[in-house]
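Starting off, we have a lone chain in the form predicted alone, written out as structure tokens.
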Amino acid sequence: MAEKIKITNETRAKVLMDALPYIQNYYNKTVVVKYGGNAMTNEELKNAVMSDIVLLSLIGVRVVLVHGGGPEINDMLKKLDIESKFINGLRYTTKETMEVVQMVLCGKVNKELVSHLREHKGRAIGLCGLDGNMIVAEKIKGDVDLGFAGEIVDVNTEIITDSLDNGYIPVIATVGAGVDGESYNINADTAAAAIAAKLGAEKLILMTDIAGLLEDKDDPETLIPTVNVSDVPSLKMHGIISGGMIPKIDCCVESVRRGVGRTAIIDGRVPHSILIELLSNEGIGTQFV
């Protein structure tokens, strides 16, 4: 059996203060976190996420969380034996797997994180993008048709900063407000992209089920920590960045283009990445700068 390895107060109190310069960087400022991946499916992760957000909130940072749902989506779609179909990484949406999409992400996922939320005693509301008009949206044009796929016209933060301003941390389902009045599904990290912006967050961290963007896609330890915005062209052009990297990256580039101080993309998989990221000097995963 494993030794037990002993924390002393001492240790204790050096994690504490070792982590107060980066708790009074994000004091009433706004972070974004896009949840997702193997983080929103693994219970023993799942509650790190929950229980890093509850911590954050009690100590001043204006949490907001933006999540998706595929595998629950695909799940019900196979339950009502309806074909889950994707087109270049996104979903094409039907008129009947929309309603499930709603119906799974705005009722089952959204509410069940929120109940999660508040048994880590956090204070949490559950928002979609049709509330308050949140996320407007229209459908994808393009060569290939996507359906009820959505892309934003615009967001309108008055709910999520009133949420805010009243101690609640903002749960967001990504389904759209379309301009002619349908309802859109709408990527998750795009959607977490645009209200950071809006928000004029300090930071927006997508969570992915990856350690962050490697020069070798084979190899974690070829990590690399920090990317300037202006060096994404290059790094597409050496296939360093492809594939379904390619659509993260980019919103993280217009993120910070739009005024958030920085983004990240981390991997979900690690117990507590969030607080890692936030609160140390190592942090993990890729930064955007």
The other form holds:
There are 6 protein chains.
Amino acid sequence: MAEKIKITNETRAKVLMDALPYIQNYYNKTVVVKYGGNAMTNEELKNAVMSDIVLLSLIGVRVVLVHGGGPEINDMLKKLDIESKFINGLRYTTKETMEVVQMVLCGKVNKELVSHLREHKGRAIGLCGLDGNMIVAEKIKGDVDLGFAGEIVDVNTEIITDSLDNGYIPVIATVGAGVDGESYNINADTAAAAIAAKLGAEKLILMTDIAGLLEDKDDPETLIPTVNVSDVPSLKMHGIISGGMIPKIDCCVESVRRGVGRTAIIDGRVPHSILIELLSNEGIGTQFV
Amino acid sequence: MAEKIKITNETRAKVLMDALPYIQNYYNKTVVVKYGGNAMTNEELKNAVMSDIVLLSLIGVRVVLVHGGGPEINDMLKKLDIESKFINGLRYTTKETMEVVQMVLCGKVNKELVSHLREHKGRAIGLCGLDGNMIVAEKIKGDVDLGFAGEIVDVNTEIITDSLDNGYIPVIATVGAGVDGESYNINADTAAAAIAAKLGAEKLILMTDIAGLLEDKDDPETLIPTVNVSDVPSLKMHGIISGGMIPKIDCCVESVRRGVGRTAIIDGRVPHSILIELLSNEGIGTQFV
Amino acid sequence: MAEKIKITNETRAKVLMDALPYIQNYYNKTVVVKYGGNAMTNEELKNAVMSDIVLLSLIGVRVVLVHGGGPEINDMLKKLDIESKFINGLRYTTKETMEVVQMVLCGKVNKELVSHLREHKGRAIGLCGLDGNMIVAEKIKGDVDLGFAGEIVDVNTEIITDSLDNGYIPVIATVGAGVDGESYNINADTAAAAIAAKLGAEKLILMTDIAGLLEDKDDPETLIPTVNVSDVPSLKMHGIISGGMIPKIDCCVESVRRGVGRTAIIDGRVPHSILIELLSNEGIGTQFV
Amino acid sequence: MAEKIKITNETRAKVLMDALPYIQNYYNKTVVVKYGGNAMTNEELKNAVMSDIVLLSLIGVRVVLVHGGGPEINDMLKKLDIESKFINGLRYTTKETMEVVQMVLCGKVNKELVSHLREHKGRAIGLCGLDGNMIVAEKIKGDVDLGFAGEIVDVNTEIITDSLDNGYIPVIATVGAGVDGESYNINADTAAAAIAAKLGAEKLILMTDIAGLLEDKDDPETLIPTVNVSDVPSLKMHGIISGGMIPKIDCCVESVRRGVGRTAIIDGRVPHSILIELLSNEGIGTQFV
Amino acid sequence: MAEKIKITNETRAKVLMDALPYIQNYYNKTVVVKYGGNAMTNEELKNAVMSDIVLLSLIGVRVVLVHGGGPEINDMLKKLDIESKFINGLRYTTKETMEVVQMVLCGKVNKELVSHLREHKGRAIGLCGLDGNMIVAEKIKGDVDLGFAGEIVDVNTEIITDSLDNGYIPVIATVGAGVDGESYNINADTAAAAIAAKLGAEKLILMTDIAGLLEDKDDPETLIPTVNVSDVPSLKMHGIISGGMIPKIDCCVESVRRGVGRTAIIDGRVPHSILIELLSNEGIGTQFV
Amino acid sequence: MAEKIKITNETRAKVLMDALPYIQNYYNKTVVVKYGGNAMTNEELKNAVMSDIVLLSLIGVRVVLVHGGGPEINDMLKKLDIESKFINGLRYTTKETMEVVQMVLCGKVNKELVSHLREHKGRAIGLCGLDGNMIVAEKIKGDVDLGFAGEIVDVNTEIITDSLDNGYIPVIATVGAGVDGESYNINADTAAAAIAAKLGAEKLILMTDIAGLLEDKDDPETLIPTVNVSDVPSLKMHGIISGGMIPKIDCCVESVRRGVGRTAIIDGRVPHSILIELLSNEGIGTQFV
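Next up, the form predicted in complex with another copy of the chain. The previous block was the form predicted alone.
Full assembly next; the chain just shown is listed first.
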């Protein structure tokens, strides 16, 4: 964000006033943010997200930050010369890979986020699905054995609500606690949706690298601001929801179905997109209701 | 405030971000606002103050609103044909006048403010110094008998902190509970300062109809942003503090001396001056430290 | 009360002992007292009511005092030369009248009661239906427009129970918070009944200027001590309940129907009638069950 | 008490009103009553004491009832043919005697009092100095070995305050928990004084079979209503305090010295003497300040 | 227990580790122990029980100790020359006998247990069914009048849970509070079962002087470790449950039916049988499920 | 541990009984365990430590587990071909190394411990010094620049006590939160000592790979069970404390000086050495007082 913008007191006051009804709306409500994509790799964007999260927690929103860390995991696997095995085109998570996943997610990405929040004077606590037996997982069932890629059996939210009640911002790496005692790699979008559903969150925000759902995927002017979950099948059929969007939007639909107030896919490439989404009329991206 | 200002998302985000350190600073702290002057008679300004107060209470500031009501009292005295008695140039508060003061302050001004805050979705409670024996007062001692004009003996803040703890914005009319059982008329600036001191407030804000303390009272460009209370005597000697400013500034000095973090005289004629004072770098008016 | 009565220790002990089962019965229960009539205008009676309320609150009864203030309002309207408008024989509350009602009820009558309770060492808090959005009201619906005469839409008892839990005696002026943002004049009997019902009170006491319900209205010896609410229609038919008694008794019936344990109409002209009603076998007035 | 007294409503109200300042004075304060003498053996007096205690606990007094039980112990010793051994004129408490003392005090007297309070709808809990290690004791030191007659080393009031906080009336038999693991017989007056001192009680009341301290012990008209503890030595010297009164009055002096607000010796032969002492102007008996 | 056993650190660690799953299982759960038989008369066994109870309470088990006291009652009745009356072969509890029962149970047995627990550094509180109106009882109904032998009408567990919450071990003598104001003698097994049921206890343990339920009552090797309550009628028919066992086992069946997790009859003649039953795989005695 | 040991019920009971006084001693007290050495690399020993920690937390000890992870860090540095830089013989922690340290300690070692505790049904939470700004650190001051090797400036124990109060076992990786925003590598022994001191722990246990402090380092029979901290200088002078022992013992001395009740160096090579140290008379290793 250009630091040069000259803002009058009048504008300052107006912006804060415009935010008032949104602040009232989210007061003491839970918002789960799935953090990922460009917003996680670009330093300026990362800083903006961190300050957004700290601001939200201060104005009374119970923010939970869930993150993945694909690029960092890939870097480390490469440095360690660990090759990725594929079975029928699907990635197989070996024990060795899983150890790297856990180490990078919980030790590098997670704690760096805690550290960044601290820089912005946020009081954060870095957790993963193992802590307090939070994300109970098991091997993905199916024809193909995908190793330590897991699916969620249950979410124990007590450690999250304890942290929120004690005034911490929980930052969650989505390593699951296998019922067999092993650690499992859990998709972060899915985990965020499951956590939001179990917490009865007011809102789930998935940060992506697209502008939202577009009628014409090449024309950002065709953004669809709101989608009713019952229209999703039709949107899939017409190819408007396609490719990598499908699992993300399935997460949105699933979380809305399981009681999350609203779910939004927002453009993580826009600085402060979380604040804009939550505290302004325009919003940013596509909301599922 | 002109509703036409077109504000970009970028600006919105920047304003909110600029506010962040101030929000952190006042989080869970007590701020006492003495409300009066133009900001109380002009509808637009009044609305701005109300929304400021509601916003502050939402972002975690424990706001206490103390008010006077001179013009409304004078109107009512006039309507009731009650003449003001003066002794040696000082106004004498008769029993009859005091009854009107109490009725107007507690029944009209105070409850209207509660009503206005309610319109902005604030949860307010209208109190006066009689409730919970809050402002203990006695007859002003001195050569001249001023009737039911009182001075403060003690402040019982329990009813204020109970209200804040239960999530209400206390709105306080400064009628004092005399140790003799009578009601006394208490100067609202003095009461605000005494309440702020007893609450150990982080900040006391006195809303006035001037820009602040000016080196040259005719040139608003000569605003003195910060004054050390130890410099006040010298400023009085040089006539920079003079006339009606003297008692207000004495309140500021006294409250700082009794432990209030900072005290400011702000320009109530500027919309949202409270927000600007608390949540921006520039501030507005003169601060005493 | 004649101070000369010589009372032996034996009598003192017996009176206190006689009160014991009643004290046990009302311990930690809520009693709503609608205060009005002679008991409010006569100084000796007023003092007796104040000390009764303080005593009850000390022995563990959660007392809520609801009051009107007709005579004081009329006095002030007269002083201000505001004429009462009538439409089809019903009083029309203009905006101007409503402002006087609010000012007198909340600023004069309400705070004077707080002050009187303070004299008897009671810890009172003066509230009105605007505080904490307590009495939600709307314009009375019907063929005739009665201006700002309101009826109750809902009662938010939180501010009352917060006050009781914090050890205050809530004193309530029945100005309602209109869903349209306006203040409405609410009948105090109706408001007391609605508050008692929503609080699940053990007892509602309406103070009146009659001995109770009389078989023969000219013979106080024919007092009916207890009435079953199912007998009210028949009593109306036989003219035993008639005139100004009708709305009061409708309040009683309504509150019993909505869960208030017992409701009584008592003779406010008898000193300490509240104490006698609550703490002795005889009671005073007529009770509805 | 004669049930025939005809009491008017006016008198009832006056008695309750007269009690108001005393109720305010003892509200939420601790009063320790040492129960004994005729008031414990005469059924009518016992009933009066029980109802006094229940009433006091209802009106917010934290009452602690401490009792002895000499006559019942003597009866049982006699029935069991256990002779009392004396050494140099002092009673020696053998192990066998001590077992009877404990059994009668804790099993008979104490639980019967609990049962009586229950009849008056009091919620009582019967404790002794062994429970929660309440009264820590050791053998009385001195030239003569008195067996299991103990003196107090410390009082652990936690079990008493827990009981009071949970809404029970603690009834305490003064058997002490010896630091050597044995039970010790503790003088009930001394124990009551020590308990009152450790609780920081507002008042200690010792029930006796005399009218109080008399100038002329044969003339009840010469009752001394208040004694300053500093005058006690002189009163002893003049023989006004003598004989069996000496240890009781030493208890009073000691408890006042250790911080109990006021201590009184009252005439347990007068029905409801506790109520009269606490809730009326006259009091009954002699108070030490 | 022979103090000479030489135990290695390895064994110590293994024993503690073996206990771990049982400690986890009973953590914060309620266990009611009916104490009686040899374990109560033999000093070594009694010491073992006391230390077991203290240990259990320390490791987080909410232990409630219920006791009888037949032998001590008989001793005292004999010493006092009170003969036992029998009607149709059943013991008749006269008023005189009942007074002895209460005195011995509540004053002697109960307080001695408190004293023993204190020696083992346990924080105990001695209660009976009269305290806090805990065991509400009435005369046993039936053809034969058994005097003050009572049956349970209701159990008010508040005083028990208050004691547990405050960190005390409740020790309970089973004297019942008659709805008629009298004390009643209550069978301790029945009382323990009723208390366990009302508390929703995890386990009820009845200490007896037999090894448990034996296929062949003369061969301890034929112990039946677990019995399903539905098999009890058949076991009675085959004479495996017979004689004095019948009422005890009826208690077990009844408590399991009313929600107690498990009930066990254990051999009180084995030192530390409670610990062995609760904290080891073998258990001891017969468990009903 | 050999699973074959046949243990009698008698032995089981004796072991538990022997542990009783130690359990009483540590009840609700804080014990900080610095975990490291063989006990961390050997699977059997690790399992024993995990179950010890779970058992201690169940019996009411507030256990805090602090760990290092040197071998795992070295493995990962080697795998990543990161060479260790040395300056004047001291290891220099580069930014790159520090990232590996954090990743391995917080993501691998720490979360694996959480996972192991979970297998033993412990409720653990994995934290590092960044979470909740727990270990505030700065660059080690001195002549030589050691990069990101840090020393402790302050310990904020709130996140630890919050975790303990909510029933979690905190497992702490000693990465420090630099006042400059960077992460710092903190010596785990030093961190454990600082945490224990700030928590006011009852005991600090440092697990090592030696038997304790030996008079003759080659003869385990010469173990010194207890050392007074004032004797440490002399022991150093005589060479009994030497080499790698010096910093560990300095930690012990420092923590005792800063208020930790007792500190012990124990032999981590002995299974269940923590349990033996805390719950038996012999203890294991050397204790500093």
